[in-house]
Structure formats: C-alpha cells, structure tokens
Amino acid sequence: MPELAPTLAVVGGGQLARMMAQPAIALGLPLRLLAEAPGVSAAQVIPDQLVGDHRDLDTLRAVTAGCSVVTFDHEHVPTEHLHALEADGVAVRPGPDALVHAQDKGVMRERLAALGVPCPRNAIVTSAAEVEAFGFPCVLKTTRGGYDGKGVWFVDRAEDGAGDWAEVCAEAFAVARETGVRILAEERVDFRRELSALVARSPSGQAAAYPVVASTQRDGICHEVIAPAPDLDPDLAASAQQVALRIAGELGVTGVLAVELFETTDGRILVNELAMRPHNTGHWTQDGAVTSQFENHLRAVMDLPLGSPAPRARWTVMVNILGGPDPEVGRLWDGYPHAMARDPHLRVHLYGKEPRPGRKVGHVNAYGDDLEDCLERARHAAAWFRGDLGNESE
C-alpha cells in the first residue's frame, strides 16, 4: 500500500510547532517533533515525538530519519548541523544558507546592505570606545541568540556625559564574551510605529504576501497586532511587501518569512529584524485570513501550491496573553466562560503553558468591520485571561 503522505520533521516544541499541528491534520500531513522536554507546548498535540537537544547532530539525524523534509519552530539549530542534514539528503527548509540571516544579525545586516535594502545605520562593535564612536543614542544587540527583548541593550548618554552608558556596554560585552557572539550597534530610529510584512515562498518560487500589519511592543515582546496596518499609505504598504518578497527571493527562503519594519516619522520603511518561520505578527491569520501562516508554511516547505493570503474581514486584531506578575492570578481555562459568553465571535488560542511573568501563554483574535470594536474586544479578553482588567485599554 502506498504511503498516504510524507512525514515532516519539526524541530522545536514551542507554540509555533503546536499551531502547525491543526493545519497538518487537515492536510493529512504527519508531523514528527523534536521536543526540548517532555510535555512542552507542541508535544501535547503531536504524538510522534522525540525528546532531545537540537544542538546534537545525532539527535537531529534520529528525528529526521525517514523524513524527506525538516522545518523549524525556532532558528537556533547550529548552521553546520543543517549543512550535515542536507548532505544526508534531507531537504532543510528554510535551508542553512537562508536561515543564517535570521540566526546572525551581523550576517543579515551585511547581506541586506549588499542588496540595497533600507536598514538602520549599524556596525559591529567590540568595545565601549567603538560604541561611543558609533554615536548615541543607539541599540546594542547580540548577533545570535536574542529574542523577545533578550540580548538587547539601549544605550544613551546625557549631554554632560553623565549616565551609566559605560556600564551598559560592559554588560553587553560580558554577555558576548560568555556566549561567543558579536555585538551589533544600531542607530535608535525615530519611528512612528512598527510594521510587519509576512510572506510565504515555496521551493518552486511561488510566493504569497499577506497584508502589512502594525505591531505594538511592550518590554521587547509583541503585545498587539492590527491587520491591516491602519492609515498606511498604499504605496508604502506595497513597498513593504515588495521588500519582503525580494528578501525571500534573494536569500532563497522556503516557508514563511516575517520582515519586521520601522515606519519612520519621515515616511520611510527600514528593516529591523527577519524571522524565517511562522511569526507572532502573523497569528491574526489563523482567523482573519483565507489561509493561515501556519498552513502556508506547511504548504511551502512541502512544495505544495500556496493558499490565498487575503483577509476574511476588514479588520483583525491579535492581542497576546502574557503571564502576569502573580502566576496565581491569571485565569486561562477558567477565563473561557466570561470571554466566550461576552463575545461569541472571539477566537482564543492557548498554548498549554504554565503562566510565568511576561511569558506568552496564548493569544486572542477579534475580527469585524469596526476597528475600535475589534480593539476593545481583543484587549478586554486578553486582560481577562491575564487577570488584569485594569490594563486592557491603551
């Protein structure tokens, strides 16, 4: 009897892998998971699983055995291991030559500069003196390993030279020495807001671009997304999509690519970050688009025709549910009766995670024709699940 479908290996057991499972079921696509620990988010819903370290090549070979394709929940698999899997005949999607641009911010900046893609002014720095020569205010970032505000330092100096900028630099370079990464300095951009342009691309070169969205960050963590970005000039929106599609094509990305952007106060866009996987700014697509980012990521890495990225409603608002300062206060499952009764159209996605301060444990999507109504509904529900109804309004 012929095989019903090939098995796709997924490295990483977080919520992104978890949210790949539902469209995989609909597609009849078996998933095999490499989870970092028993019972993590994706391990709760993907039965074919191996627990192990993504930094161990033998473990990676074990989870991909019999799989023609491997994809990722995160970007932390060592680049040399990805090349080894390719040499074994496994299709790595996105491939190591593309993924390194999401793994290493220094490599990313160098390549985007060579392509003429607009970016903030930046430089690799190795000392506080070089940071001072680069200029203030600036942002220091570890070139590898940082996410959700980790590995990021904001550096400023008062006109009289007072302040703790030297101490901040010392902390950044201490982390660099300890972890063996470089430090990237970037100018502090005067921006109006942050945008995200999400695209999917298959090995055959087919691509699909979702509407450009506006995102709001709190403490370095994505808090809220509005799709499409309100009051965005159509030409600027088209330019953002074209930049994302060009980056995907030039780097040879397979799967979902999220291009995080600054919309500057003088009407330009600058590339901030790249992510080559489903992304927090694309969670709205689960309920607000014809084809979710998770389904299109699966279609892309399996080289199936891509689905439509068109929105189903005029507006969709996504708000993350984060663990509050007191993990005993949040409601999560117990929040359903109120949230669902108040808003039958609300869509809730929980990740099966224990709440911790600032930890993403779920998100809510609200959609409709009235943006203010969508904002109020999504913010209220997220605050209710968090157990913090005093802070649901912006």
The other form holds:
Protein chains: 2
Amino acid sequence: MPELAPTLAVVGGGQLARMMAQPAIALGLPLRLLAEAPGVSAAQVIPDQLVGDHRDLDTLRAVTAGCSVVTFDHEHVPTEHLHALEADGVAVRPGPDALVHAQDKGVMRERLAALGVPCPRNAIVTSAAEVEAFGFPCVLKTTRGGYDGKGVWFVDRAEDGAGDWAEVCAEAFAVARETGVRILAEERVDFRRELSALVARSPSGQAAAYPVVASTQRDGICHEVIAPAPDLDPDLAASAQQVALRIAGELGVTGVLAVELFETTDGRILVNELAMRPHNTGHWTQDGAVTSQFENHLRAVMDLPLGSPAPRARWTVMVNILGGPDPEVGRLWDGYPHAMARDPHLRVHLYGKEPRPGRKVGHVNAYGDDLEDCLERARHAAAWFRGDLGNESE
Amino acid sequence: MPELAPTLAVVGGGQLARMMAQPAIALGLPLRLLAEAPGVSAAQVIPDQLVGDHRDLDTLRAVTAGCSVVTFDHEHVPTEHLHALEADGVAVRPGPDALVHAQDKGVMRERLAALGVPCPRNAIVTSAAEVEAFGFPCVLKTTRGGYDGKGVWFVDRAEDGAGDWAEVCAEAFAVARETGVRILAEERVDFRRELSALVARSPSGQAAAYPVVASTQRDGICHEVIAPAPDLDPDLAASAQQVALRIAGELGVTGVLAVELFETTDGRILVNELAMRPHNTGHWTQDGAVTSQFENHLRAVMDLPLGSPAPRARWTVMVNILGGPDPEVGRLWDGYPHAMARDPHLRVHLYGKEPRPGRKVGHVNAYGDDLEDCLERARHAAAWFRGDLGNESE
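Having gone through the form predicted on its own, I am curious about the other one (the form predicted in complex with another copy of the chain); can you provide its structure?
Up next: the whole complex, starting with the chain shown before.
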C-alpha cells in the first residue's frame, strides 16, 4: 500500500520524544514510539507505540520494523544493538559511531583531543592515587550513564580536613566497578558561565547553527537559558558555533548536536559535554526561533532540508519547571490561572509528568525586547508552578 | 486516583482536532477523541480515541465519560444530544444554545437581525416564486449541513436565457426536502473582499480578538489568508472586531468564534457566516501570533486565561494546500526537498490526508516584513505541493 510519508521510529518515551510529536504533526510525519512503560511522557501523545526495553535487540527490531529511520529520546541504547539495526538496513540517526561520543565521555575526550578541540584537562583514572596525581580540585565522572548531576563527583583537598577526598574517590570507583564503566577526571574549570552551541546536521551534510546561549545549572540540572548569551564576544560566539559544526561534521552526527561549553574567565571556550538529540538548552527554540530544535531534529534525521535557526525575538528566556519540595499531583494544572492571567505572552510546556522533588516536569519560555522583563516573567512563572516563590531567582 | 490535568473530549477527527493536539501537548492537557473512522487526520496523533458516530448519543456518552468538558472539530453534532450531555453534567463548549447559530443559518440570521448586526438582506424561501420575489441575483443556502461550497447555489436571471434560474431553484429545494432543511435566500453582496474576525471567549467571559484578516475563496473553499487585512480602514477593523466580540458575548460562545464578513464596495461590513471552532482563516496564527487559535480554543473551553492574540510578524500569509488534479499519494512528502530548500523560513502544516482533487490536505504559512515576498513564498509552496505550478496565483 502506498504511504503518505515514511514512519520514524523513536526510542525512549521522555519529554524530548513528546516534544518531537508536535512538529511531527505539522510535518505529517508518523512516529512509532518505543516507551519504557505505559503512559510515560511521550506515550501520552504518540498513538503508534510499543512498550519495552531499549536494551533488548528484539524489542528494538520490533519497533523499527517497516521504519526506514530510527532516532532517540536518550543515549542509552547499547552500541552493538545500533550496529545490528544498521545491518538490518535501518538508518540509525545519529549513527552508533557518532553516538558513542555522547555515550562515553572517555571516547569523547579522546576524539576531541585528536581533533584539537579545546577541552578541560582530563584523564582516565583508576585509583585515588591517580586522582591525587591528576590534581585538585577536580571532577570525577563515570564515562557512561551519568546525567543531570548523577555520576558526577566534585573532589577537592579541603585544607581543614584531609581524607574527605579519598572517600569521594572511593564512592566513585565503587559505582564504576558496579556498573562496569571507567572514571574520567577533569580539571575544575574556572569559568565565567556555561554556554551551549546547538547545531542540526543532516546525512547529506547540511547543517544549521542556532545562536549560542548561556545556561545556568543548579545541582547539575539545567535551570535557565538565555538566548542569545548576553554580552558574548562575537568572535567567541562564532568560534563556539564553528566548534559545534566541526564536531558534528567530523563525528558524522545526524540530528541535533548540543555542545555544552565553559566560557573561561580568561575568555576561552572549552567543551564540557556533548548530547546528540534535542537538548534542554535548546527548548527556547520552540517559541524563540523560526524552526524549533525538535523540528530540525526530525528534518535532519529524515534527511530533509533544515529550517532556519534564526531567532524570532531579540531575547528568549527558558526556565525549567522542577517538582517542588512538597509536590501535589494537580499543582501544575492548578497553577495555570495565575500564570496565564499574569502574563498572556508566556509560553508554557508541560511534560505530563507527576511532579516529584527536583524532577523536570516542564519549562516556560518568555521572549521580548527587554531581557530583564523576560527573566522576571519566566522566573516568576517557573517558581509559581514549583510552589516555591520564596526561593525565586533574583 | 488524582490526575495531573482534566481530560478534554473532542468530537470529530479532522484536521482541526489534529491541530488542537499540538498545543494540548504543550499544555499537558490530555485529549480523548471521537473519530469517525480509524486513522483519520486527528486519530493519527491522539492516542486516547474511540471510533464511532457523532450522531449517536451512546457513543457521545462513551467518549465524554470522565471528561468534564467536550468540544468539537465540526458543528454536526445534533443539538438534542448536546442538551443530553449537558444534563449528564458535561460542560459542552461551545454550548448547544450558542452552537445552533453556527449549525443553522436560518437561526443565525434571525438572531443577528434581532441584535442589529449588519447582514446581507435575507429571507427563508419555500418556492421558486418566492426566490423570484426575493430578487436576483441571489444566493440560496441550505440552512444546515453546507460547507466548503456544498449546499450553496448562485441564482441569477440570465438576460439571454430565462428558465435556468428555475432549474437551480428546483435543485436547491430538492436537496432541502431530501435532507429536511430549509432554504435561505441572501442578496449577492457587491463586496470588495472577504474579511474574517476571529475571537476566543471563555465561559468566564474573557475574550481575545485576533487582527482582522482578508481571505480569498475559490469555488467556495478558503484559499488564501492575509493577516492583517492590507489597507483595511482602522475604524472598519475595529468595528469588525467589535461585531465578533458582541456576537460571542450575546450568543454565549465558548471557544473560538470566526465571523466571516463581506467588506462592501461602499465601505461597510456585513456578516456572511459564523463558525464556532478554530477556523481556516485563523491557521495563520500558528506561526504568526503569540498564541495560536488552537491553543486559545483549548484555553477557552477549559476556562483558562486566554493567551495574547497579538501578531508576531508584520505580515503572515496562509495558503491552503489542495489535492491537485492528478494527485499521487506520496506527492506531499516528496514535495518537501524543494519547498524546504527554497525557503528555510516556510512553515508547513500537513493533515495526514491523502490528496484527492480539491481536498484540503494542508497549508503553508509565510511571515515577514514584506507582504509581496510572503505571498510569493506561500503561493509558490502551495502550488508546488499541489503539483500545479502552472496555475500558480499571481
């Protein structure tokens, strides 16, 4: 039977897959979802779905059957399964040889070093003694499986109490042994702020670079994004975009690549992390750019021409909505009357997730000509939904 | 079990319900769909669905069970069923007493006359003799069930061949008898162009008015919309918005109300049609306004504060994509590489419908500072998808 459009398989039912569903509706692109459980964020909004384990090859084969392309909500599908899908004739985008750089920080650091891309000083370490030799203060990271502050340890030799650092090291190495991963040590960079350079790249090699944004993390979780990064030196912005485009090209990334960067106090940029999927630092594009990162991810993996990444407003501010300390199930919906009445220009994005303390359950975007006004509006709304106005950012 | 948000029932699985699904995802608002057949436009994108007949009360009760609110993709649900749902305790939005004015043109004309809203001269007619007495040229319309040029006849006494008009009348009255509706005669208005005034109104009485747009019809089907209407006298624009707000308020409309208007050659506005749902003349809002008509429809029927209807660009042009004379199933998808590569700023919206000659299968939006440029881009893309560039609008 002839079809209106090819079907795209999406592995993972989180909010990123959910937000891909919106442009997929407009593009007339059918999605087939592999969800980790019934009723998860994306499973609420994508009819064609399978519930199963993304670590199981048969399940992956079932969800990609009849699909020419598969893409991802997360980076946790085992590399060998991705190769098996490719051998089956499914286009895996991003492909396993690119994706491994977002899955394994050790591989990523090695490759970026080979490309001459500036990174924080780093080394694979296997013992507390090696950490000490690497030098303090440093950060220990599991090479695989860490996210949102998990699998990350800050290590310092406190002047007033030796010994603590060794405990932290012991914990990190225990986790590494348990989960069969390595530990990467990285210098603690003296940074002015964190930046993110987001690009989309198609298999044909077309690429689009979004404006470089500034992001604020709290407890390892992205909290706030300002697009574009205020007062960013134009040359530094250009080189951040060039680094992202170069990495996307050299690694053969298809889809969205987010390059998280440190802007150092002495005016350099260093690559912190890579993500090969729509990224929290690109959520502002839903309301602030001509083409959202979610649409450009779909266009890229389907090898369609990319949409313009140009901003639609002078400033766009994104603030994440996290579950508050004392979450109630209906709190987000119940927060609408105030948030919407106060600010008819506010853009709210909820993920259909039950608020639990610290859990990302949505975000708000505010755009306009006045940065302070956008910040105030977005921060107020996010704090309101969190039920936590007393701790509102200033 | 406590729930994150109430569920909204939507009756009808066409493209309007499909396009409600996009803001519903962002709002975290679960939809439950009554689709007329499996796999129709909205059924492709809303997981929680029932297939059945909207003229069957038991089916309507099944789809609204557990929903506090029901809304519509179309205006074809029988009024008595809507009253029955209200008696069951479901909030029907728009309610039956408002909706009847969009369902029955006879009732609508009577009510607008009572309100003193300017309309074309009109009368219910029951015979060819009454049509002759009404005067030529005129338009005959079935009071119920007509849309997109169906149930509409243009009647004129041709100077060179009497008799034709009587045949047209006979056809109209035959259709009326068959379907049990009345025939409304309306004067053929000497109009400069057609305008549309779109408002959203919530049960609490809050209302938001979008900029008045100019629309072009072809063969009774909306073809092109320019937002805002070029060179529209500001006083006339304001009175068009006031008429729409007044009708929404007096009729107790909840959700989106589209008031289609004639701008007469002598500078007046006359109400042509009412629609109480998102409307083709409001599709430009998806990319051209702060809040789309689809989001404001959802916010209105859920009695949430409305979003700003302000435009985001100086001009937005919407052109419908119709099935061409020789449609191929894959033509829309296959049209992407050219359309997207030529215009990275173009916004495309496809409905997941198989192209058949003259069928609405999607639309494009183009926005910017230069109206001629927007028109050229949107018309080119729509003609390209139609496979009909030779007939491109000039």
